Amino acid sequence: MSQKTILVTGSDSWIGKWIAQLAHQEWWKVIVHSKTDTDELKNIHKDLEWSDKLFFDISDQETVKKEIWEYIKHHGCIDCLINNAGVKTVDIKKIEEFDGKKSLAEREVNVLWSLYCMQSVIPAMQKKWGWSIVNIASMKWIPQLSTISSITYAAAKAWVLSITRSIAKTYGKDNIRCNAISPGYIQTGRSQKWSDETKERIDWGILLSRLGTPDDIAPVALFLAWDEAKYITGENILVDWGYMLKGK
């Protein structure tokens, strides 16, 4: 079987690092990314052995296009697209603080930058007849997770799961699969940041002993990645450690 190629978007740090590091593991031919070529990145490509490496920015829809089919026209298709990178910006108390404009550009970089990718790497994968689109969501577009503060981020996932629905429905004929994963709450650099009264809220409403950590997420996304998911399109996996079930 010939080695299969990944990119993973954001793939400098948290998530992202954790899912080409174990891809790199399982024998994928990696190609880590991050929007300029920061210290992070060079260490992650020296330590994954014929990783390649690519940086720009994914807010640029001609640039996305460019850097893919250049990888493409030099290096041959890629077959997995992880969809990683994302922010989350607003972050308000009350509706009286929201600010359009800072919420558009959260609705950006978690929408727009995703299907920038899969517009660039989809025609070459037509060619190939297939493989696999992998997007990172998050639990908050569930109504009963709702909250102020994550008002315009939720309604940004909640368009990223929309998107992989359509993009499964539309390619399927071409043997390419669309997922995606709805972390819950993950132990990363925001989490540090989290007020006691979070905390505590959290801590209450996970089922699972403790928090999320970026090692939970990337096994389920290799795992869609590959041909054990043959059959798998279109879905979404709630990775929350039953807080769904619980938290509010």
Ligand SMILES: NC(=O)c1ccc[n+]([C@@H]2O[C@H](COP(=O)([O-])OP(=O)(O)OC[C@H]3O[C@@H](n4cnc5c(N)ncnc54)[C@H](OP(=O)(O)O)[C@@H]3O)[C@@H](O)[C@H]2O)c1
Given for the second form:
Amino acid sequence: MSQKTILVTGSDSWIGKWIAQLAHQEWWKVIVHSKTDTDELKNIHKDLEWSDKLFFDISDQETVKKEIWEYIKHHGCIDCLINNAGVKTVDIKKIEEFDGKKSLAEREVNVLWSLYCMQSVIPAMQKKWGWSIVNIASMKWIPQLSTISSITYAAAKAWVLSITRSIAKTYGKDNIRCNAISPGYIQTGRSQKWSDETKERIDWGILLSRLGTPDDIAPVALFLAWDEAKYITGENILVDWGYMLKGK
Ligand SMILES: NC(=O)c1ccc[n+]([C@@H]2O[C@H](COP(=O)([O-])OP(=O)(O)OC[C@H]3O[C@@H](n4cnc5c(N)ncnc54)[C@H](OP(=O)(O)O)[C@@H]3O)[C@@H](O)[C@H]2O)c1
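The form predicted together with this ligand, contrasted with the form predicted alone above:
Full assembly next; the chain just shown is listed first.
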């Protein structure tokens, strides 16, 4: 089978970087991406032989279309899109702290980015009859895990799951699969900012008493991306080491 091309958004950092590295090991042609041309992006591009590099702000619809279409025009179809880039910027302790503007900005990146990227790759996938999209959500959409600190992040990630199903349903006839992953608490740059309350909740809730790591997520993303999962679409895989069973 010929080499397939995979675009991993936000691949200069933690989970996205692991997905890009593992994809490279598994013989994908990787397109690494970040908002700007960071040193981390330059390094990963250099490390991953035969990779390509794109940098653009995914919260801008026209920029996303332009960059992705230009890439497809010059290099051919993107076979797989991993919508990994995301932010959690709203972190409140009581409703008085709620700030609509901040919340909308968070939602824009987490929800609209995935739609902009999908909108840009799907027409070429349709022409080529197929391949796959994986959206990185979060376990925070699960009702019993609701917290005030994730009041808008959880809703944004629930929306990502809804979008995943809509795309799977609409484009299944074109042999395009669309799935999601909901990671639990993963050790990344974000975990350094967790409050004591969050840390306590994690200690109590994770059955294995260890945080997840980006290498717990990357193989699941690539399983869903690849042909091994060719009969799976519209699905969401929770990767949380049982947190949902016990967590609060
Ligand atoms: N860490 C966790 O515990 C956890 C749990 C559940 C789900 N997740 C989800 O997993 C994904 C990756 O998480 P992570 O912890 O690895 O995050 P991270 O280290 O903060 O990485 C986020 C990536 O998204 C990119 N990004 C953010 N805003 C962007 C924008 N407007 N345009 C383009 N790129 C943008 C960042 O690029 P720059 O560096 O250039 O800003 C960065 O590469 C996210 O979707 C997150 O919500 C994480």
